[in-house]
Amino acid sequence: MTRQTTERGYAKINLHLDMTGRMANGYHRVETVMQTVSLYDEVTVTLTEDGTLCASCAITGVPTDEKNIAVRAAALFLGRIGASEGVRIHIEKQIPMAAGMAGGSADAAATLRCLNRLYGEPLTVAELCELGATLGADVPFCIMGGTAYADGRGDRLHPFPAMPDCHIVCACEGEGVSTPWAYRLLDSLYDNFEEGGSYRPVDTDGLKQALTCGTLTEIARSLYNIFETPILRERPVAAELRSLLLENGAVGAMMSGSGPSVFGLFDSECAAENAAEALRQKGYRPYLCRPIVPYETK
């Protein structure tokens, strides 16, 4: 049996978030439409005899035990087949920290796909999806890539127009968001999202629309995120990325998740490497991408 494979793990932005409701166990009701994109982080996976579980990364903070999601999806694989070997898990990471671009998931995504290769893939990609869900809702869509619509607490996927090959510039720069404090900041603005509260979704029949047939211009008229207004009050320099981005050329600029980092949308790899040269020149990192369907599923 093959002891180490690698694979990539991708960061996700969202074109769509929203919050429709909560749900009978407590959980916000979400509505989003997301989007991989080429960043990514390198998970490299060994199998070992001594039977424990860990992780290392040179990026300071990162954890190394089970408090690291990859740590708990490999103990969560490992419980599932019912293998007792140890598993060292490597991240060499790019996708940024607590910044709303799914790296967390997008790693321990890699680690339960490295896991079911390295074990001769006993178990379906639904099934990695279902054990990804009980570690986070980001996991499934991390599994998958793509373009896809979820709902549910954000780990039912369904399918959805793909977005079109664009150029992206995304930035996050030392802030950091905590997710629950702003889910805590959403609920005091709209009424904890009671029935009958006086919030109103955003439907995403316009970025479905767009995304079928219309322009990229189109596609950025119909990005939505609930917790970009509230967020980006409380981060600055968040607020600043995205003034940046559009006076430096992009189609349309939004967060990306709970923030706080944002993303840019271009037209034309020229117009994202000058964007990201103006960040730059202000001292921030920018990363170029572009939407990417990562997998085939089976």
The other form holds:
Amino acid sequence: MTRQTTERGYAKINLHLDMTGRMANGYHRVETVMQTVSLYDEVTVTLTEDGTLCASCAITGVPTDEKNIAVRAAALFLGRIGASEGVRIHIEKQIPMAAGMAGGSADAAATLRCLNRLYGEPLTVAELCELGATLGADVPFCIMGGTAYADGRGDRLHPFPAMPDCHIVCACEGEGVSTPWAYRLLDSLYDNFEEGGSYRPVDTDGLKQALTCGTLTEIARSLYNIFETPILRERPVAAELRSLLLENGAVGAMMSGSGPSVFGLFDSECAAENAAEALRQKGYRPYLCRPIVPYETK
Ligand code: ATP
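Mind sharing the form predicted together with adenosine-5'-triphosphate (ATP)? What's above is the form predicted alone.
Everything in the complex follows now, all chains and molecules, and the chain you saw is the first one.
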């Protein structure tokens, strides 16, 4: 049996992110449209004889024990199929951390895909998604990839028109955002999304229409993220990056997830390169990428 395999764990951006209320269990009811982009972590999974689970990563702050979501994914997978091998996970990280681009979820998804391959595909993709959802709301999307609408906690996926090809510049600087803190900030702003609260969700009809037959300008006009207002207020660097992307030719720009990463959409590679260079001139580190459909299995 092969003992080692490698998978890319791709980042996502949110083209739409909104809250439509609260569920009985207290979770916010999320409505989102996610898109896989070509920025990725490379995840290498090795089966070992020693029965232990661990991770390695050269980036400071990435946990190497069971606090790493990829290690938790491995534990879950082994438990599910009743295997007792040890697993070593090496992560070559490029996705910025605590950025709203699902870096950890991408690593967990890649780990699940690697393990499923190493053990001869004992689980279907749907079963991997079910397992992944217990680790985090973004994990099922990271397993499937492409363009998807999600509701529930953001973990129930539904097909959505695919994003046409374009050029994307992502950027993330300064202090990261913890997702629970971002939700607390939202709650302080919008009546906790309880019945009768004053917040009115934005629908995804415009985005759907724009993705189906619109121009990049129409897609850009339909971007929405409820977290933008409160988070950009708290993270002025992210607000500056968003402005810089727009000043330097982005057709549209928006924060991804609960931030503080921001992305700009460009209709040519040259325009994206120019904007990336403008960000570099200011000392920032831009990531050039494109929307992708990473896996054939749907
Ligand atoms: P999401 O968009 O899914 O909410 P994120 O991109 O905002 O995720 P992550 O990069 O997943 O956030 O990191 C959040 C925290 O999770 C980090 O601060 C880190 O302590 C912890 N963590 C655990 N495992 C990983 C991992 N494999 N990669 C990065 N961070 C991880």
